[in-house]
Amino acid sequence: MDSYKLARTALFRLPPETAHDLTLKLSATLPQLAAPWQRPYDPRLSCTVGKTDWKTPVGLAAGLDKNAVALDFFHRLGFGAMECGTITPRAQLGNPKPRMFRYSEEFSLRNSMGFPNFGMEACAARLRNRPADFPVGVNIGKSKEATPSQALEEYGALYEKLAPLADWVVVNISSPNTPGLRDLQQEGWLKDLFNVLNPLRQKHGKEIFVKLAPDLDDQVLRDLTTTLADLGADGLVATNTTHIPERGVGGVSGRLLRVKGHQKRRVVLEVARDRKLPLVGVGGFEDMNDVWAWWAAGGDAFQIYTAFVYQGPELLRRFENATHAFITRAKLPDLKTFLKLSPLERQKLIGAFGR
């Protein structure tokens, strides 16, 4: 049994949020704990997401390190990039506890956190000291009490403060845990949002991605993707957690999101690829079969969270080893060359040299 499995056995005896907070505190205080898994990055495995070069196609999703306290640890561990947040303008406690739940037999989690975080000033202080060569995006969201018009002001303030310190910014309008947030996924409000953000983007030059919910109808997702492309979004992230009413309040991630996540991403890709809009996949990635399917559909980079909680750092190594073996067998110079191919060309190579 490796060291992570031993640690997980102990941590899983604790309430989920207690285990999460303890692990993050240790990771922030002792980044050298990553040493057993640390290895040099292979430049052949880098990929480009918008204007940013990720060190590998595997990123850490938002939510695990909300306040950007353990950037050095996750860098050492081997993530190709990471997304911190969700950050709100001022610190907030989030929803009442308990608000995080495990479904261990289904390798899934449910959370109703409600954006607990230390606020944008604290996040900015940490981003100023982040590892210089580690790509980091920041996920921003509205305060619990903010009205739609107040939310516009908040997103503007968040971008102004945090964009200069990050590589890209993700607008979160898709969490199920903040009242009224998902209602903002409509054309009128999004037009107002980009009217606020566009001058700030011209000033700071940092890309704006928008994170989408998986619980939208397919046609709504297509229309929303088209709208965001027309408004000038630089990219998308799909998907956020899913609401499963019979499981309780909050959003579910992991294996219980797996099928829906992949299906909804394919819908978004139908439009995103035609519009040259980068799409970061997240939600239900737990092994290379998920990655092969994502790449065959035309996707590129992806993020993990719940699978990392259950499988640990060895998951990163398995992704890396499988990708390295694939490009070697396919006689490709690097992953970027593969990701420039059409979905049909990718499918042929995966069928011959992948899996």
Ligand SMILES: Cc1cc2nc3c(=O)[nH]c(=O)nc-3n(C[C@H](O)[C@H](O)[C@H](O)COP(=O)(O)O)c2cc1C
Given for the second form:
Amino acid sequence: MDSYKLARTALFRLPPETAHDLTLKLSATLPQLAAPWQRPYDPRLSCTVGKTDWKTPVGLAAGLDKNAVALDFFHRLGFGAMECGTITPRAQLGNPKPRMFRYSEEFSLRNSMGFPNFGMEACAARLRNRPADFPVGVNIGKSKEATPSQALEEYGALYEKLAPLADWVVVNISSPNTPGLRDLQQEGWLKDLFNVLNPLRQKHGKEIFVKLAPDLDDQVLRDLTTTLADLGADGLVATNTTHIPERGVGGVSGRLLRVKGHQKRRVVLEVARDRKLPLVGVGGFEDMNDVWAWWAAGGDAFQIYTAFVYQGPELLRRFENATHAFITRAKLPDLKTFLKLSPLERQKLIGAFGR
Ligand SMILES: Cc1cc2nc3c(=O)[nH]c(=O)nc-3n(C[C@H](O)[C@H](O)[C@H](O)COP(=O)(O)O)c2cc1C
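Form predicted alone done; form predicted together with the named molecule now:
Below, the chain from earlier opens the complete complex, with every other chain and molecule after it.
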């Protein structure tokens, strides 16, 4: 049994949030705990996302290390990049506990956290000391009480403070646990948002990605993607967690999101590819089959959260080994060469050398 499986057996006896906080505290204090999994990045696996080169195509999704306390640990584990946040302007406690639930048999989680975080000043202090050479994006969100017009000011202040310290910024308007947040996924407000952010982006030059929810109709998602491309978004992240009413409040992630995440992402991807808008895939990725499907559809980089909780760092090795074996068998110099191909060309290579 690998050491993560052993640790997980113990951790899964604790309530999910206690296990999460304990693991994160240990990882932040002792980044050398990553040593058993640490190995040099293979430059052949790097992947371009907008203006940033990820070390590998596999990123850590937002919400696991909200306050960017364990960047060194996740860097050593071999993530290709990570997204910290969601960060709000001031520290917030989030919703009352319990607010994180495991569905172990279904390899899924449900959370209704409500953005507990230490606020943007604390995050800025962390990012000032981030490890060199590890791509980090920062995910920003409005405070619980902010009205839509106050939210505009907040996103402006968050970008101004955190963009200079990160490689890219993700505007979160898709978590199900902050009142009114998902209502911001509409054209009028987004226009106002980009009016606020455009001059700041000119000043700091950091790209603005927008993270979308999976609980939107296909046509709404297509229109939203078109609107965001027209407004000048630099990229998208899809998807956030999904609300499943029978399961209770909050958003569900992992295997229970897998099919929906993949389907909704493909809808976004079709428009995004047409508009040359980078799209980071997230939601239900748990093995190479998800990755082949994502790449065959034309997607590039992706992020994981829930599958990482269930499978641990070995999952990164599995992705890496399979990708490496694939490009070697397909006689490609590197992953970037593969990701420049059309979906049709990719499908042929995956069919011949992938699975
Ligand atoms: C406990 C938990 C907390 C999360 N917190 C955030 C967050 O603060 N901001 C955000 O954009 N997404 C957050 N997410 C969503 C993840 O980033 C990701 O979009 C989602 O979990 C789907 O990916 P997965 O199926 O690999 O987990 C959270 C997810 C979980 C499970």
